Structures are given as C-alpha cells and as structure tokens.
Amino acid sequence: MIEEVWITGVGAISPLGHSQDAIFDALISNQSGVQTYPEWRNLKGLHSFLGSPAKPFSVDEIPRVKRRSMSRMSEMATLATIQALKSANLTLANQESDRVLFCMGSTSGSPYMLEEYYRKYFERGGPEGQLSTSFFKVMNHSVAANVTSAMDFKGPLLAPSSACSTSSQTVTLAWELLRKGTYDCVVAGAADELHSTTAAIFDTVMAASRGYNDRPDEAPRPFDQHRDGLVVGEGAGILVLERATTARDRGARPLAILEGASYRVDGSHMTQPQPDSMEATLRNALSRAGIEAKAVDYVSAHATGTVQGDALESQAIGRVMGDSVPVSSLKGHFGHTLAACGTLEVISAMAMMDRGFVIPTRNLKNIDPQCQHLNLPKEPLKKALHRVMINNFAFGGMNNSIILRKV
C-alpha cells in the first residue's frame, strides 16, 4: 500500500527569522539578510565580501553538557529540531523508536572548528592542546549526531551530504520510505554555517558575488540581467514528515502534503549545470506525484544568482513549466543558506501556499534575456496555490524537486 506522506511539524533557524511567521513576514515585506563582512577584505585572493548570517539565536534550550560538542550548526539544527518537534505536537518518548527515522546533515563538518583545529595544529607542529570535543565538531555527520544527542535519540539515522541540494535530498529520501511504510516518521533537513572559506570556494569558481560588496542590499541578483554570483549563507530547516495514517491516529493534522519528489545526477561535471538532467528531474518529480505541469501553481527555483546556474535551470524549467506558471527564486531574500537551502524554502513555500501569496525574486529589476520565457513576477502576487514546486540544484550534478500540495 502506497502512503500519503504529511508535513506535521517545521523548525527554522534562517537570516529572515525563526519561525515560519517570521520567514513570511520578512518576505512579504522585502527583507534581505545579506550583509558586508569587512574583515574579508584581509584575505588574500578573496574578492567577495558578502554573507548572510543568522539572526541572533539562544542556545538556552540546549543542556549545556550537549553543547560541548556543538559547533555552531548543530547548534542551529538542534533549535530547528526542537522547533519542528513542538510544531508537530510529537514527543519522540511516546514512539516506538525503530519506527521513527532522523535523516539530517550539512556540506561538511564546522568550518569554523575545522579551521581553528589546523591552525593551531600547524603552529604547534602537532595535536598538541587540541580539545578533546574538536573532532564531533567537524565529522562530516556531525550535525545528525550532535541533534540526535541533544534529543536523547536512539532510533535510525542517516547523515546525506550533497551540499546545496542535502535537505532536499532527505525530504525525498522521508517521502520515499514513508511511502513505502518503512518508517511511520522521519524528522529530515539540514545545516550549515557561515565562513569565509564557503565564500572563497564560490569565489574560486567565480560563482560568488563580487560586484556588490558596498551596496549588499542589491545582491544576489536572481534571473536579473546585472546578477554576478550568489551570496552564501547560514541556517537550518528541519521537518516532521509523517504517514498520514499513523499521524491521524495520533491526532496529528498536516500542514501540507508531499505528494512527489525526484532526486538525480548528471554525472558529468563538476560545476556545469546540465539542462537535460535537470529537466528529467523536474518530470520525474511530477510524474511520481501523478500530475501534469500545468496542476503546479508556483515554482520556487534553486536560482543563487550565477550567471550560468540561472540560464541553464531557467531552460529546464520553461521546457517542462512552459512560461505561464509563476516562478520565483528566495536567494535574493535568504542568501544562499547552503544545506539547509532546500527545507528552508519548503518551508516558505507552505508559507505561501498558506497565505495566498507568491513572493518574487529581490533583486529582479531587469530580467536578463535568457530567462524572460519564464513568468517571474517582480511584486507579490496575489494567487492561490494548491500546489507548488521546489527545486534544488548542487556542484557534482546534484538536482532535486519537490512537489507539496495545499491541505
């Protein structure tokens, strides 16, 4: 028997907020969490200055014996975990724990801890004065064991890591096994912090915004013709994704449906986006779901604001969506917030789906010609939204779409 799959709870740590109500009312306003970092200036080779933190958080509701072991990620993880949690009304002591699943991880290990640890590894000529916690820092499955810790967990966990498309990449992975009733519930998502060297990756690829170091209000620049590479961020979102049967029984309500998802590889570069499998991705995502393209009401786009990424997924996405359909990109408002990207705009496009509204591209003043087939509104439009689409994209080919459906 095939499951429908319930989005019951949601937890966010973001740039615009912490909660689904902050998130929404920063964007129906026009907010932007991008900021200049002027002690980047001082790194050598390094041309992009931009980021997008967090908003100021309290770790207060983590006992501080499982913060030990925490960098800054986890710590995010571990309140969005919590959020969600609260937010579904499910207390993990009252399930069975072979039953639930925690699918949850980031790029890498804390890049934060990563470089203190070999700095001071290299200045001393060795591991001498290493902290005993600096290695469940870094692991690259640091952040699923450190939220699993702090939540007394002792059920499956799975750790994915495929940078900007991970959280998106567990939701499918949830709905798959949920489906399937492998699982009754999977608490999936994702996160990553804010570094200096997660900009000079970008940056190195000349992927990273360079031209709006002084003006970081005006960048990124999503689908707009002046766009120069994307800004990177931080944050976590996490879900409560559960069979329908057994959240009714447990008096659960949903807050959407996850009704298809698709994940794919191009398996052929690195860092050049493939529309071909990039749109196979899309029509798999709608077929699995069982809908046509034109049953979506809104698309929300991987779209950072790199001049290549853009025009190639706007190709993909005009080939299957066609170019009625509304279509938007949350970069310009969050950054891009890396891992987490993907379940942080699941969460805004619930948001949306909720409120009536499509929220457009900051930024998006003049649309650059390779990407005006599609319909991208530039002031919030006014729509219902049965369905929406969301889409994720990563270095190594890394594509993925999910399809929710209004309650």
Second form
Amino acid sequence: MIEEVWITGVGAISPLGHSQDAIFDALISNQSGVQTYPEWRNLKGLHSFLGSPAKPFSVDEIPRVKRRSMSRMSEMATLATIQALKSANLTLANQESDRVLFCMGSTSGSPYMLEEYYRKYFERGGPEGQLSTSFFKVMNHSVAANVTSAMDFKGPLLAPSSACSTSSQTVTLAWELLRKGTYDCVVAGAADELHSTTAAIFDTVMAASRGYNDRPDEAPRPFDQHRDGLVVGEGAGILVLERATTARDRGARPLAILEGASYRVDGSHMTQPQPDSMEATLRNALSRAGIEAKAVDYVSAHATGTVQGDALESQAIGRVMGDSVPVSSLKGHFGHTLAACGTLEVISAMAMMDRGFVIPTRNLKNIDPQCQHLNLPKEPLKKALHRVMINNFAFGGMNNSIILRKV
Amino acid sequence: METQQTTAAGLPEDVVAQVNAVMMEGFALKADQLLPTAHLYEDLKLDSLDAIDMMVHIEDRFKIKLDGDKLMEVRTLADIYQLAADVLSKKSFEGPSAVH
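Could you give the coordinates for the form predicted in complex with the partner chain, as opposed to the form predicted alone above?
In what comes next, the whole complex appears, and the chain from above leads the way.
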C-alpha cells in the first residue's frame, strides 16, 4: 500500500529568525538577512563581500560534551532538530528503533575547522597541537553524527551531501522511503555555515554578487534585470516526516502533506544548469504526486540571483508550469543558505499555505526579459494556496522538486 | 633571585592558576570543582578526548611539551599540576630548547 506522508514537525535556525513564525514575519515584512563583511576585502582575489549570517542563537541547551565536536553548522542543526521534534511532540532519545531514520547533511565539513586545522598544520609542520575533536567537525557526516549524538538517537542514520540540494534530497528520500513503509518516521534536513571560502567558491565561477558590496540591502536580486549573482548564507532547516498511518496512531497531526518529490542529475556539466533536466525533474515530481501542473498554486523557485541560473530555471518552470502560477524566490530575503535552503524554503512555503499569502521576490524591480514569461509578483499576494512546488538545484547538475499539499 | 609563590602542596601558584584557567575555559568547569584531589574522570566527568585536548591546551598555554606516557598515568588535578610544574621546572633549568 502506498502511504501518505505527513510533515509533523519543523525546526529552523536562519538569517530571518529561528522559528517558522519568525521567518514568515520577516518574509512578509520584506526583511533581508544580508550584510557586508568588510574584512573579506582583505582576501586576495575575492570580489564578493556580502553574506547572510544566521541571527544570533544560544547553544546553552546543548551539553558541553556533545558540543565539543560541533562546528557552527552542527550547533544550528541540533537546535533546529530540537525544535522540530518538539513541534512534532516526539521523543526519540534512547529509543532503539529501526522504524525511525535520521537523514541529514551539509555541503562539506566545517570550513572554519578546515581553515584552522590546516593553518596550524602548515605553521607547525605537522599535526602537533591539534585537538582531538577537530576531525569530528570536518568529516562529511559531521552534522548527522553530531545531531544524533546530541539527541541520544540510536537508530538508522544517513548523511547525504549534494551542496545546495542536500536538504531537498533528504526530504525526497524521506518521501520515497516513508510511502513504501520502509520507515515510520524520518527526521530530515541539512545545515551549512557561512565562511569566506564559500563566497570564494561561487565568486571564482562568477556566480557571487560583486556589484552590491556597498548596498547589501539590494542583493541578491533573483529574476531582476540587474542581478549579478548570489549571496552566501547559512542556517539549518529540519523536518519531521511521518507515514500517515503511524502518525495518526500516535495522535500526531499533519502540518502539511508531502505529496510528491523527485531528484535527478543532469549528468553533463558541473555548473551549467540544464533546463531539459530541470523540466524532467519538475514533471517527475508532479507525476509522483499524481497531479497536473495546473493543480499547483505557487512555485518557490531556487533562483539564487545568478544571471544564467535564474534564466534557465525560468525556462524550465515556464515549460512545465505555464505562465499563470505565481513564482517567487526567497533568496532575496534569506540569501543562499546552501544545503539548508530546501528545507528552509519548505518551512516558508508551509507558512505561506497556512496564511494564504505568496511572498514576492525581494529586490525584484525590473523583471529580466528572459524571465518575463513567468508570473513573478512584486508585492505580497493574498491567495489561497492548496498546493505548492519547491524547487532546488545544485552544482554537479543536481535537480530537486518537492510538492506540498495544505492540510 | 625571584621567589616563586607556592601552594600548601609546594606547587607554584601560577601553574595551578593557569591549569585551572584551562580547565574552566576548555571544559566549562567551575572554580569550586577544581580541587587538587578531584578525579579527572570520576569527579570532573572528563573522558579520553578531553584528556587529549587538555594536554594540547596546557602545552599551548605554557609553551611546553608534556610527556605522553606520564600523561596516561594522570588521575587527579594535582597530578596535572605536578606534571606541568615538573616540565616547567626542567625548562627553567635547561632552557626552552630542551623541552619544546
């Protein structure tokens, strides 16, 4: 039997706030998380000096012994997981269950720890003076291992990693596994931390914003004629997803239905998006949800504000979804929270469905002719949203599409 | 000649203070927990990872190199004070190049 999949819990640490309500309030009031990093101007060869840090947060509720192996991304993921489990009214500590999967990741291990480790390594000519916990911050499953350690969770754990589509992929995998009954519950999501090297990676391939360094409020500008690249951010977004049957049995209530999801890889180029492949992913998500495009009331685009990416994504959305469904990108508010963006955008889209509002793209003033065929609102739109589509893409040709239904 | 202040156990007060600072800063311990008789594992709840990091922090703070074999024998805070004081004393006697 194919099962319905419910989202029963959400948790977020982000540049716009640390709860679904705080995020929605920031979105509807057109706030931006972007700020300047003047110290990055000293880095040779870097041209983008903007970042979108998470709002300040306290780690006091994480015991020292758990925290010592965490970098910032694991701290954020742990706090978001605590929130998500609480909102799902679920306790998983010390339960040895094969029915619950933790599935979370990040783009890489901690860039801060990598920098610190290798700086000391080269300065001292070897590993002298390295802390015992360094590796636990840089290993690729650092977020997943640290969160489960902090939660005292003793069941199955997977740590997918696909850069900016990481959290979206964990949700898609959760959908695949839950609907077939492989697990009753999946705690899914991802986190990433802001570091100058992340800005540098995008800057090197001409994908980071360079022209708004003195006007952080005006970047990034998804779909805008004067967009010039993305702004790197950070955060964590965690969802609790459950099989409807077992969730109902334990008295849980759905916050939204995860109706379908799909991931596909271009299999061609590392950085150049392929509209055909995006289109196939979107169509596959619709097909898996068992719905037609016209049943979708809003599309949350990945659109990070890059010249090429936004235009090619617009092509794919136009081909599949037509020209009437409202489309927006939340990157103008959040910046690009990398591995966490998918689940943070799911959490935002859920809030939009609950409140019946489409959040417009921040900083969209003059729509690029290459994106003009889409319905891109510039003001908040009061609209009943029964179904939404959330798309995310990543380097390596990663494409992901998620479809939610309002409860 | 400079006179060094010592504790009742004959340990340099500065060494005790600095080791205590490492324990508070590095392992979130409170001053009243830092009794010389405190057992590192049973009383202060440190573990093997903490022991390695404690060694690194102390080495960095005093610019010394501790003997890994002797560190394995350490059980109480007083043992740590003594270990650090012994190396510092040797460093003072032989000069910095002998210990680091």
